[in-house]
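Just the one chain here, laid out as C-alpha cells, in the form predicted alone.
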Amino acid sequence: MTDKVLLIGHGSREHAIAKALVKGGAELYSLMAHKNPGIVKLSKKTLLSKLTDFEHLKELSSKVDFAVVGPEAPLAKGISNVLADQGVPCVGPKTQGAQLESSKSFARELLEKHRISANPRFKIFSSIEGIEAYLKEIGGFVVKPDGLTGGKGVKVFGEHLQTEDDALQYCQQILKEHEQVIIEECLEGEEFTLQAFVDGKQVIPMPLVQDHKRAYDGDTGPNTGGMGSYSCEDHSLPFVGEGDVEVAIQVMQQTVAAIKRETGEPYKGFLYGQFMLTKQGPKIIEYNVRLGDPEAMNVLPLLQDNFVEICWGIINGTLKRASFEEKATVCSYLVPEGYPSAPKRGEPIIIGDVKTELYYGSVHQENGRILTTSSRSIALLGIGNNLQQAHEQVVESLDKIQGKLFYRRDIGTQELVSRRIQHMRRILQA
C-alpha cells in the first residue's frame, strides 16, 4: 500500500525532502506559499497558502497518512499540534519542542537547567537596563533576538557591531520587536552542523556539514540564510576529531531527553545542532528544529535507507539506524542580485543543460516561466568521491543557469577548507 504524505514548504530543502519521499515510494501532496516547480512536478496535488495559515490544512490532511514539515515558522506556530488533532502524525516537533528554535532563551535555559555542557556564557534581558554593564563584563559578545529571524538576526561584535553603542542601539531595536534579547560570549573556533533523525528517544546522526553564511567569496559580505555547504566522504570534517563528534551527539541526546523531562512531550522530527568547535570542545551556537537549508541537500541524496520508512520510525518511536553513501558533496546557491537586503524579484531564470542535482528554492512558476522571489533561488549539488570532484561538478553547472543572479564559487575548494583547518590548529595550539 502506497504511503500518502503531506509536505509543508516550498524551498530547496523541501524539494530535497520531496525527492527523498518519492524515491521512498510516497504519493506526495504539498502545501506551499510559492509554486515550486520541482515540488509541483513530484506532487499528486498541491495547494497554495501561507504556511502559518492552517485553515486549508484539512483539505489535504484528510487524504494523507502522515506529514513532513520543512520550515520552522509553521512548527513554531503549532502545525504539528493541529495536524495531530486532525489525526495526522507529523515528522516535526510540537510547539513545546519547537521552542528550541523559536525561543533562544528557552534553549539556553534548558541547557543550563539540565547541566548540558555545551552552553557558552550568556544572559537574557527583557529591557535595556543592565545590558551596557554586561557588555563590558563579557568582552567579545554576540547579540541575538529571542525569536525567529530567518538566520539573519544574529550580530557579532567586531564584525556587524563596531562599538558598544552600536550593540546598545541594536538591542533597543530588538526589544521593540521581541520580548527578550540574549547576549552571549563570542566563541572562537570553527562551526559545523550535525543533523539527526529523532524519534523521541533515539538520536540518529547524519553526516557533518559546514555551511557558509556570508554572501561573497572569501567569507565576505553580509550574512545570509546560507550560500552553500559541503560535506566529506568520511561523513566528518577535516578539522573535527572523532571525540568531538561523539560529544556533539551526546549533547543532542541530552537535549532531547531534557525536552521530554521539561515539557512532557517527546521530541519527534529532525534536529539540527549548529556547533562551534572551540579549544574547550563543541559548544552549541543554536538549535534548529528542522533540516538545514542548504544542509538538507548535502545529506538526503546520500541516504541509503528508505526515507519513508525512516519517517515512520520517527513517528512510531522505532528508529534504529540510517546509512549514507561515502561520498563528498558541495551545494551552492544561486541567489537574486541584491540579496539579502534588496533582492530583485520577478526576474526570469533560464536553466540550461545542468548535469548536477538541482533544487528549486524561493522561486515562483508563472505562465511556464520561473521567476525570482525575495530569497535564494536555486541550489545545485555536486556529489563525488572527494570534494574536488563535487566542486568541479557544481562550478560546471553554475554557468548553465542564466538570470540576474549571483553565487559563490569557493565553497568546497581546497583553499577554503585548508583555511578552516589552519584556523582550528592555531586555536588548539594557543
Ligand code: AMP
Given for the second form:
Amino acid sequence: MTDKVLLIGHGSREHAIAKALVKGGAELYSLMAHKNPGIVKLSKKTLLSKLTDFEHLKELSSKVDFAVVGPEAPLAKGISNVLADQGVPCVGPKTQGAQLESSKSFARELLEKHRISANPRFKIFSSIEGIEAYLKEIGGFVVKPDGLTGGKGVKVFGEHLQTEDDALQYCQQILKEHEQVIIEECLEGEEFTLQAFVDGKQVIPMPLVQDHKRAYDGDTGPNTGGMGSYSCEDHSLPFVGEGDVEVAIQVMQQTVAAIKRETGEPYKGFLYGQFMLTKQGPKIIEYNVRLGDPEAMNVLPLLQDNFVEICWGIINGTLKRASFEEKATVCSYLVPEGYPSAPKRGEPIIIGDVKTELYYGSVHQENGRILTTSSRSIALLGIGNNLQQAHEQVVESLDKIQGKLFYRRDIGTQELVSRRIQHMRRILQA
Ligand code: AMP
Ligand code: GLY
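And the form predicted in complex with the ligand, for comparison with the form predicted alone?
Expanding to the full complex; the earlier chain stays at the top.
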C-alpha cells in the first residue's frame, strides 16, 4: 500500500525532503505558506496556510499515514502534539523536545543538569543585574536572546559588539522582548554540523556538513541563513578527527536520553547539532530540532536507504542504521541581490539547462514566471567523487540561472577548505 505523507514547509529543505519521500514511494500532501513550484509538482494535494496556524491541518491530516515537519516554528508551537491528537504520527519532536531549539536556556541547562560535557561556560540572566560583572569575568563572550530568532540575534564580542557598553545595551534591548538573555564564553575553533535521525532512543548519524553563514566570498559580509555547504566523500570533514565525530554522536545520544528523562516524552525526528571543534573537543553551539537548510540538501540525496522506511523507523522506534553514498557534495544558494539586508523582491529568475539537482527556496510563482522574494531563492547541488568534482558541477549550473541574484563561488574550494584546516591546526597547537 502506498504511504501517504503530509509535508509541512515550503523551502529548499522541504523540497529536498519531498524528493526523498517521493523517491521512497510516498504520495505527498503538502502544507505551505507560499507556493514552492518544486513541492507543488511532487504533491497530490497542496494547501496554502501559515505553518503555525493549525486550523486547517485536519483537511490534510485526515488523509495521511504520517507527517514530516520541515521548519522549527510549527514544532515549537506544538504541531506534533496536535497531529498526534488527530491520530497522525510525526517525524519531528513534540513541544517538549522542540525546546532544545526554541529555548537556548533550556538546552544549556539540560546539558548542565545531565552532565553532558559540551557546554561553553555560560550564565542566564532575567535582569541586567550582574551582567556587567560576568562579562568582565568571562573575557570573550557571545550574547544570545532566549527564544526563536530565525538565526538572528546572536552577537559576538569583537565582531558585532565592539565594547562592553554595546553588549550591555544589547542585553537591555533583548530583555525588553525576551524573558532571558544568555551570556556564554566565545568558543574558538571550526564549526561543523552533525545531523541525525532519532527514534526516541537511537541516534543515527548522517555525513558531517559545513555551512557558510557569511554572504560573500572569503567568509566576508553579513550573516545569512546559510549561503551554501559542503560534505566530503568520507562523511567527515578534513579538520575533524575520528574521535571528534564519536564524541559528537555521544553528546547527541546523551541529549536525547536527557530529553526523555526530563520531559517524559521521547524525541522523534531529526536532530541537528551545531558544533564548534575546539582544543577541548566538540562543544555545542546550538541544537536545531529539524534538518538544516542548506545542510539537508547535502545529505538526503546521498541516502541509500528508503527514506519513507527511515521515517517509519523514527516513528516506531525501530531505526537500525542508515547508509549514504561515499560522495562529496557542494550546495550553493542563489539569493536576491541585496540579500540579506535589502533583497530585491519580485525579480524574475530564468532557469536554463541545469544539469545538477535544483531545489526551489523562497520564490513565488506567478503567471508561469518564477520571482524572487526576500529570502534565499534557489539551491543547486553538485555531487562528485571528491569536492573538486562537486564544486565544478555546481558552478557550471549556477551560471545557467539568470536574474538579479548572487551566490558564493568559493564553497567547497580547496583554498577555503585549506584555510579551515590551517585554522584548526593553529588552535590545536596554541
Ligand atoms: P546560533 O544562532 O546559536 O547558531 O549562533 C549563530 C552563530 O554565532 C554560530 O553559527 C556561531 O558562528 C556563533 N556562535 C554562537 N555561539 C557561539 C559561541 N559560544 N562561541 C563562538 N561563536 C558562537
Ligand atoms: N544552516 C543553518 C540552519 O539550518 O539553521
